[in-house]
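Just the one chain here, the form predicted on its own, laid out as structure tokens.
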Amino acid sequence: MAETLHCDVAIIGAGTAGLAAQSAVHAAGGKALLIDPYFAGTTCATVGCMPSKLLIAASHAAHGARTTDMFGVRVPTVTIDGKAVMQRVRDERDRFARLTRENIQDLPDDVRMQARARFIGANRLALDNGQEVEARSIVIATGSSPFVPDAFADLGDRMLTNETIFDLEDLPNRLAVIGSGSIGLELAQAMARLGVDVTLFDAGKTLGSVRCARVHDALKDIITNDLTVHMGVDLEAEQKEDGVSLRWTGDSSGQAAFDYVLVATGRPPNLDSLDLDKAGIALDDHGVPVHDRNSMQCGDSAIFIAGDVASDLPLLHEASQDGALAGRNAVAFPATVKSERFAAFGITFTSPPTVWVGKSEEEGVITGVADFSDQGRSRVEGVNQGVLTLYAAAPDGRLIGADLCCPASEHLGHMLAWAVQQGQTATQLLEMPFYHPTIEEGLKSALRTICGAVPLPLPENQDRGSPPGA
């Protein structure tokens, strides 16, 4: 018979959801165990948000040294070495990866238990090495892993993910990206800046799921620049005996050769070994289970749900919260809490950077422009291109959204995204210090237009229909 252990919150996975999960059970004097067959560390450490921008990092240098004619400052040569890139790539990478799982090796042995775990029932899982778990609670946080469409999946080594393309001894020539989301664009980007000949594409025929147009059309613009785009393609892959020979047809046709082809088409949630119907959970059609996003509980069940797996925002900060919740709740069910969620919020690191911000321009009544390509402080620094449109509600001009493709976007964006978390109005911003001459100031045309579509307050006891005085 197997050994059983007990606990109060059983966590299957160790990346930043299940370990922010563990520490809120930690903190709330339960006893979690968390489980995980490798200990690696985080996405975000290893293969994701810091090899990438270790990458885009080395591609800002290269273009900023090929781009100070402009200041009189003349760079005769600039010179790739594309070992060095990568090697630097690596380095840092795992050092933020060492770091990460010597954290995770500070939890006490008893937390951690290194194995596979799978649903036999709705409290109960069954690892790998033998043994069996029953908690009170468990908390689903297995993340994601990259999706290969068939049509690539024989490449052999000459197919990269982002699990695998940071490991590239040195840059290569030429570079088919597949898939123009966040990391199909920002690697791309990087990859151009640094001297490779990239071509990027897509089924789609829009940039990084671009909400508005004018934003898209200034992304566009500035990623064709740097590489060759073709939207509303389809593909068929051979591998060469020296690369990868591709082959497109639809709103454009041709065929090409590369060194290698980097699949970006999504990362899906990992779920096949879960066994999920031994838990007797709601699944929605792509199979993953039904939670409401405010508490991470599966319907009225004891099994919570947190960070990529959830597919609701893949991003680091929501997968953060997520297990705080999913922890907190699990250890203390059936008494979960439904908490309030950041503002959504999401940023592309292209240069510069591409960002969405709460609601749409569909959903908002009152919108604001701001072009980039005359704004002083952009002018000044050479950087004077893009543009952002913010969302406002009628009556009162209260922000619910922005998209930004444009200078310090990133930076604009976090004002942007606590502004609409806070209900701020835009005659309320304005009233806030501009300082002269920043990027910041931007903001204030578009939020300008939204104040003079916003009805002025009328005194107190007056009917709108009637003359001043009456």
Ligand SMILES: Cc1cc2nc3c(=O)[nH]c(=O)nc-3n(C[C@H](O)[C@H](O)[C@H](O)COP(=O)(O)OP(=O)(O)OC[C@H]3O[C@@H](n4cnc5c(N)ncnc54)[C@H](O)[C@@H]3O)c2cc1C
Second form
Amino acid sequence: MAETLHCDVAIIGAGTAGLAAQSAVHAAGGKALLIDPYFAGTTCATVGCMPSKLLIAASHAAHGARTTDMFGVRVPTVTIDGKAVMQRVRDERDRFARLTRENIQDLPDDVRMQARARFIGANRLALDNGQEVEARSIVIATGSSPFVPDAFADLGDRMLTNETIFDLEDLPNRLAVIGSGSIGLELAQAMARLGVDVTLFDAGKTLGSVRCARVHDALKDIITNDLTVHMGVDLEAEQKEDGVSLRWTGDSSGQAAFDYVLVATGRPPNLDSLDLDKAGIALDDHGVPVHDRNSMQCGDSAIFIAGDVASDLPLLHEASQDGALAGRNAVAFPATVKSERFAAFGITFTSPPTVWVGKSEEEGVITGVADFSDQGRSRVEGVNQGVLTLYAAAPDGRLIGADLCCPASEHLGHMLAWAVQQGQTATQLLEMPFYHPTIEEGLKSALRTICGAVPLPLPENQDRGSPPGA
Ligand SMILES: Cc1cc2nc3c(=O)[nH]c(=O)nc-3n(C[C@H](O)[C@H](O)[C@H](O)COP(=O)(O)OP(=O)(O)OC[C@H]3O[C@@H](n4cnc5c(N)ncnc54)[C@H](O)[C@@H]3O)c2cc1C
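Mind sharing the form predicted in complex with the named molecule? What's above is the form predicted on its own.
The complete assembly is shown below, putting the previous chain first.
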């Protein structure tokens, strides 16, 4: 007879979402059991946000060193020490991962259970160590994993994913990146700016699923300046002694040899080994439990879901908010409450970053556009490229969304997400101070277009003229 452990909330998966859920259960005075086969640190710290941003940081340094001439600053030669680049990525990544593991280790022993869990009933889990868990409620927080299409599955160690690329000891000479989503775009551009000969392939026609055609054009110009891009192609791969040969057909055709292929074709949710058919909950067409994003509850059940596995917005801050909602509602079950979600927004850390906020152009009534090719401060800094589009609703010009690929877009994107979440209008934003000369001033022309299109005057305190380049 298997030993049965009892708790208020069993949490499957100790990533960002699971840890946030555990913390919410603890804060509400409940007893949580956090189950994970590895407790290796979160995806964010080990193979996700942090190592990718570390590689990107190195690429910024390389690009900055190569583009000083316009300021009259001569850097005779820029040499990339690939081993040192990858060493720093790993050292810093390992530090972040260690800190995450230490946080997990600080949890009381009876909160942590090192095992893999699967459902054997709506309130019952079997662990791969032979034990069982009975819980008043359960949070599924098992994350997601790279999807590798069959065409690339047999390439051995020449095939990389986000789980292996940061362990390379040196930068490759030639890299093929398959998939132009966030992960593919970020790593392709970073590698290219670090001197790697990168070719990006995608079966689709739109880079990074960018919603706005103007922003897509700007991104395409920027990316194709750094690397070769083949969109709308199908690929065949063959492993060679010293790398991989790729043949592609479609909108273009050709054949080329690469040292490695980075497969970045999506990260489906980790659901397969959970035996969800035993959980008694409805699943959608993709096998994901049907859930309410405002409570993270699956139907009326005592099962909650959080993080990438929920397949809503696979982003770190969303995983954290999911976990907090799921944990709080799981411990309070059946007294679940629905909470407002953050304004949705995502950043792809291309250079400059590509950002989307809230709703798209089709869902708005008024669009304001700002072009940064001649924007004052952007020109001063030599980063004057890209575009920003703002979407607003009638009748008052309330901001509902934006798309950006322009200088400082990760910061502008935050400001706009906060404005959207607070239901602010273009007029209200123009009533705020804009320091001169800043990249933020670039927002003004888009905001003015929106003000001009709604039956409201420009704000009283708004100067009609602009300082140079604002
Ligand atoms: C390369 C890359 C770059 C990224 N960059 C960004 C970024 O810049 N900004 C951003 O917001 N987001 C980024 N993300 C996304 C972000 O990392 C994820 O949204 C977030 O880490 C998801 O957290 P999670 O808790 O859902 O999953 P995870 O952290 O993966 O946790 C899932 C846990 O579940 C455990 N588990 C799985 N199955 C079982 C089982 N049966 N039983 C018990 N435990 C199980 C796993 O061991 C794991 O510990 C990036 C992702 C990648 C891959």
